[in-house]
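Form predicted on its own, single chain, as structure tokens, below.
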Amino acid sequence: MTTVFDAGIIGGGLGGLTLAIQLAKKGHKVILFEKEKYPFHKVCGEYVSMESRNFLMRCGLKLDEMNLPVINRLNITAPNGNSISHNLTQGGFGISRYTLDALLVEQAITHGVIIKELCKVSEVIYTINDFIIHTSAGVFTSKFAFGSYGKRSNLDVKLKRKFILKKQKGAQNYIGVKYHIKTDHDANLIALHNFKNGYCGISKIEEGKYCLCYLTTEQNLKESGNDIKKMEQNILYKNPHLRKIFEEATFLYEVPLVISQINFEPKTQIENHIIMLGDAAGLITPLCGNGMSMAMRAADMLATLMPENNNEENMNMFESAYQLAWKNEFALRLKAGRIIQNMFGAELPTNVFISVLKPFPLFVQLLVQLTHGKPF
């Protein structure tokens, strides 16, 4: 006989891992599909805000006992090397992705959760009372779908989503790419150092270790060559404080890792009634740092949202009391987000912008509150 699943989840990233922890202590039976095979690592950086904390050693984290960085102190540069600094009121800490998925698999696998890894999704089809998902591991069927996936996938094409057919009609790409380093920086602060059409982030995760993370256009990289190591070298190093970095830091992995093709288009959090979260709902400029956290916390709300059973009615009503939610905590968030990355990233406007906000900070305190929300 096959099994019916109460939800399947499209993808493996915290927002699926934390939902899928949540259902699965309500008593729900959970399958979760992942491309890839934990633990490994992901492009983002990997500062969670403090608003999260509670939420994840609800799902089981004891983050009280690992000795995680607390950052509370944010410094940002413009490419010219004027700078402004910080104190985070509400802060967050470091942890890498590698460690943090890491934990939530163990805890979702100890609820009960069925997690497929190396496994691709190919199309899911909705059927009135539930969803058929077409998988490299086999057909699944389940009451509800989520996609959790991140900002792109093979399904957002199959779905035709609007943001896909957008970005091939021209819209601005932009390239990802991280490194964990060794370095002397202060464990409390995180950086944020603009340079010509991008920004690098870095913060200290576990182990001593600190996460080195920028975005920038896939022009820039076409300009140097598709050479990474020449763009930065090029462009990065105009910014005196990233110079600095990449010239002493020890870089621990061989390569870095690298995600291209991302784009901040407007997203829609339901397609064909498979409802969307994370990135997959729509994704803040990384530059904001909180995009963890609003993947988790869109987690929470369909946990608590989510009916036991799948009619057209209980799926409507379903749908839309996320999608209110959903706007209601997200929706200036993101275009705050939308804002702030037009004010950074081009060379001229970000020297002149760091330089009138150096003396109102408490207009920098504004930019930070109004991409963060209150502890969950």
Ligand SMILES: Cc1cc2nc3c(=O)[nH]c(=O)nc-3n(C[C@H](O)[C@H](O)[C@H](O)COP(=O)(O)OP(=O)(O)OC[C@H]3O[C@@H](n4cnc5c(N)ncnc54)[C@H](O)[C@@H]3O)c2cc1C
Second form
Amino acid sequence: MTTVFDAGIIGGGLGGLTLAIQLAKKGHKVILFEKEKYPFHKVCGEYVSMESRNFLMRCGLKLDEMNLPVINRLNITAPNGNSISHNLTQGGFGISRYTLDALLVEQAITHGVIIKELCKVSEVIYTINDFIIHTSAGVFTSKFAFGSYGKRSNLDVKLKRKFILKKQKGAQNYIGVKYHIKTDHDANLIALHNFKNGYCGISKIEEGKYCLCYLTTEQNLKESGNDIKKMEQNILYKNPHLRKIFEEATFLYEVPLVISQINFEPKTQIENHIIMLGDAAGLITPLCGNGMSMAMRAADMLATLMPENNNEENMNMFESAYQLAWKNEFALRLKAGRIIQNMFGAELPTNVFISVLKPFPLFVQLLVQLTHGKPF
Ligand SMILES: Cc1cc2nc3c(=O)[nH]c(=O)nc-3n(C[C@H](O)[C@H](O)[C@H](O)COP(=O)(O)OP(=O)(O)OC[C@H]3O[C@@H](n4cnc5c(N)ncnc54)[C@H](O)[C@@H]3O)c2cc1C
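Can you give me the structure for the form predicted together with this ligand, which would complement the form predicted on its own we have just seen?
And the full complex, kicking off with our chain again.
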């Protein structure tokens, strides 16, 4: 007889893994599909806002014993080098996705989650009661299906999601680039260095390493002949702080990790009864340093809301309750994130904006607060 899982989770990043752990701890039968093999690197700034620290510890991570850097100062620089600094009331800590996701997988396995690695989901079909999940490792059945497969995936195309069908211009599509480096930089500081049509974050992670990660438009790359190094020299180096880092740091990868086709169009939280969370439900601009905590908070909400049984009435109630909770928690943050992202756009307005912000530290604090939630 085929096993019917209570939850089929598609994508094993932070949203998917923490949802799997929470559901398994409640006694549910959970299967999670991840197309890559753990541990693996991901394009991410690796600054985790403090709001999800307790939650990660409830998921079984012994963060207290890991001696991770605590980050409580923010420095923002303009393309012309002008800068503002600010103390972060809540702050965050640094840990690589390589380590964090792998630790969560260990916890998931300990709690009985079936992890299918190197297993790509190609289609999810809803049939009156159950979900039929087609994967590269066979077909599986679950009572509920969760889409935690990140910013953009083959499933978005299959589901014909609106944001994927919309034609985007090069300037609305972004690329993300990440390095791990060794450099001379304060351990408790996250710096956000702006440049023409982009920004680059740098903050400390484990083992004395730093994560250097930037977001910019595909247009910027195109203008440098699709050559990352050339683009860095032509555009990023114009910010003197970035030039110094790039010229003096030791880079720990031969080549950077790069992702493309990132866009910040609004998304729906439910598609054909598949419940979306994390970036698959809505992507906050990385500038806010909060996407990971949002993915985990959605997982926490879902673990509380998921009913025992998937009859039609329960499904409807579950979907409505989640959509409402999601909007209450995240709609304003996403909107604020989009507005802030637009402020840090073209070179000249960013220079002006940073000099205008300089005498108003309370305004900077307000912007940070608008995109963050309380600890959960
Ligand atoms: C440049 C950049 C910098 C960022 N910096 C920060 C930061 O400093 N702090 C912060 O909090 N957030 C940051 N973010 C955002 C953060 O990375 C995301 O919000 C977070 O990773 C979302 O988690 P998730 O679980 O939704 O998706 P992910 O962590 O992306 O996980 C999705 C998983 O699904 C898998 N998958 C996809 N399709 C399939 C399929 N068909 N079958 C099986 N598996 C599949 C993928 O391999 C992946 O492992 C940044 C984002 C970018 C782009």
